[in-house]
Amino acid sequence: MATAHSRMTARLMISPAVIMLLGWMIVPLSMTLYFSFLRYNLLMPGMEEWIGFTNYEYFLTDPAFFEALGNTLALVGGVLAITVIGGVGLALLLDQPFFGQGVVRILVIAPFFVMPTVSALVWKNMFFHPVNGLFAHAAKGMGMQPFDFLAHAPLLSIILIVAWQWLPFATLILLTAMQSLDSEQQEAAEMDGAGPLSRFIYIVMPHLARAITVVILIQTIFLLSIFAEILVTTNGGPGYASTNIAYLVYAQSLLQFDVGGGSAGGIVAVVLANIVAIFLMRMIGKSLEP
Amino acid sequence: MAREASPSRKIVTTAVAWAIGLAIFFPVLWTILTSFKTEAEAIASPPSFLLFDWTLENYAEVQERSNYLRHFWNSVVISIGSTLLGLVVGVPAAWAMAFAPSKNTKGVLMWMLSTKMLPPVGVLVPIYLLFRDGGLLDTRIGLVMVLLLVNLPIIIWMLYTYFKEIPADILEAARMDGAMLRAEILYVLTPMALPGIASTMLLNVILAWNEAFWTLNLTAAKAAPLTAFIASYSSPEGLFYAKLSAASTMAIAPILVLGWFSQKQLVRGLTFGAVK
């Protein structure tokens, strides 16, 4: 099959994609790396100079960085906890026979298709708003004081919004995995007297382990870069209370025009994401084996 | 699941599943309902669920005040344009890797995927500056280029997993019958590959439509797609709930419909074939 001629053709067919992605990855990334060693502020053009690791020193010792790092971890961890636990529960439920399965499935996955800016604004205004939000109406109806979610619990509010968006993704993947579970195995265990709980622990969970790992890794990649939801709800505030690394880098480079410092932050973000990516790549690589 | 459930259990499951499903869907439903209220009714306490005077004026007003259709058209051009270009580049690449694999193929695929894991903030500054200097800020062509590159790895991966499922025997058979390469591609492979290409296209249009990092950072008034346009409601404008809802409903409706068709492809496309 692989003659020299066909190999040539194959290479020719692949090369545009490779060249484009190579350009996309190498050119901007090396520019970021280069900027990160410069004193470079957009408000002071022509004043660029090489300052070594100073930007990194500033970025990594800035209290805002630690707060943002903490927020990033809380955001990723919180959303993962809600979506994985909720996703396993929902997948178990939707896998049971009931009336209207198809419709309920559609209802459950809908949030995933809502664009991030819409879901963030809908939650912010129509649910979390301390005067006109539905939660405020409900609190007043029960004789309680409305709670200003985004002012007093900004990070938690964003976690809830993002979890709502990603729960369908976890559910859909776990449900797909659940449906490949051998039902005979379950029946055999049932006949041997295994209760629902032990069947869940010893049969369902081990079967789902791989899918759960994939969900965790892929969501982590996306959740590390949460941006739009923060931009339209809190702008990272109050203070830095809801700023994550991605938002901090954006604020530093495009709001404060500190290209050097922002670039150093960008490189830090790349390193953090790579730690997760290595594990994910290994999992996907295994699935490529015949 | 082939197992029989007792009728009473099935009824309980039905009730619980519907309750949870409606609860998860509720914010979407509430947005759609609010879009048909007047502004006064939208913030009325207690809120009315269905018994209000249904009106379409919000839709008219959103269009009138902000030229909504222009942003809608921007979204259409950017998502479909970047997807079509992605297919032009991606189909040959995935094709070659699936049907003429070499020992490097796996490495190339993995490397392409790794570009997807690069956090966008890592390249935000240079892309922004390159766009500024190249006059690409706030242009549709600029966004088409970026979204093409951002989604190309997913396009290639998805196509690759679909093409891999086309049995190689069929190619052999066609070749034995004396089919030339062109005929082989045109009459044998293309019909078998079309469903995969269609699914890839569908998922990619959805991803590009909802992309909200580059669209927010690289556009202003002119080329802003719906993601960025809706973001402009984040300050005082957002307090006009009925109008926010009307704008949001129009922004999500086409994708909700497309999305419901693409459930299966979603799993394949977003897990890169790791879960099927």
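For clarity, a rigid core is taken as the largest C-alpha set superposing within 1.5 Å between two forms. Treat the numbers as computed from the prediction; the structure is a model and nothing was measured. Residue numbers count along the first chain shown, from 1. First, how it differs from the form predicted on its own.
With the core held fixed, the Cα of V18 is displaced between these two forms by less than 2 Å.
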Contents of the next structure:
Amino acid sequence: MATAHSRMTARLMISPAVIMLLGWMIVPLSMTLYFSFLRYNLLMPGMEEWIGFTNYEYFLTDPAFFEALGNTLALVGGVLAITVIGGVGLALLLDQPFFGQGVVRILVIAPFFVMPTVSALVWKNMFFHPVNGLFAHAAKGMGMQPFDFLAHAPLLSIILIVAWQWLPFATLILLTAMQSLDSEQQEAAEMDGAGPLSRFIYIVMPHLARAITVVILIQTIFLLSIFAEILVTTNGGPGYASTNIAYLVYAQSLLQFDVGGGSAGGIVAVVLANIVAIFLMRMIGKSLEP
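Next, report the structure of the form predicted on its own; the form predicted together with the partner chain has already been given.
No partners, no molecules, just the chain.
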């Protein structure tokens, strides 16, 4: 009886926070859903009208949508490949004892604390600039013509910027998992004649499987909504070459003033993100099963 009373008290105490959180999420989502069924343009105030699923039809049949969807998948896949492979490599290096290990670990993790806008500006002006950038100076020093990354390889440039930001996160998670590996297991394998590559494939990688799955899950959820890096560097161009779903929704809502079409795009983006999240949650659930 006392247990039931304490549970009821706990629920009553936490209910205001839960109600506020639900309202914080449900009210904007409900308004976005409502606007998505309207012909609502900010340049024509007072002329809103109900048009049903027309906004969804226009958004889903727009050629820009398919290009943005492909760019979104390429962005997520490219960043995940770099961060997972690079994270495993850096975790292996940082797990080895060497002088100044603590300082090096702090320096490796530091990029994760840089704001996306700042990191995008640094990469745009310090590295990718076709005249004054470090890559341009390196190319000139080798007698080569500087390459304009943001103009000729915009999506690859965005992938490199975002991967630089998320690599420390993957490294930190994988390094933590690496340090929980039983050293006696590796020593026994070494005594049985297993080489470094065999120990890595058959001992280290199975041990890191769960940590890698967590990295993929968390990063994918955030990578689906990458926006600041695109806005600061390429503005989605040239054309739609570096436009993802999030930037396409922004362009339709705030650059073309089409709130109805942008709201429909936002709902589509939410649905796609939830499909990916559910798939990844099922995948991580299976990987965590004993």
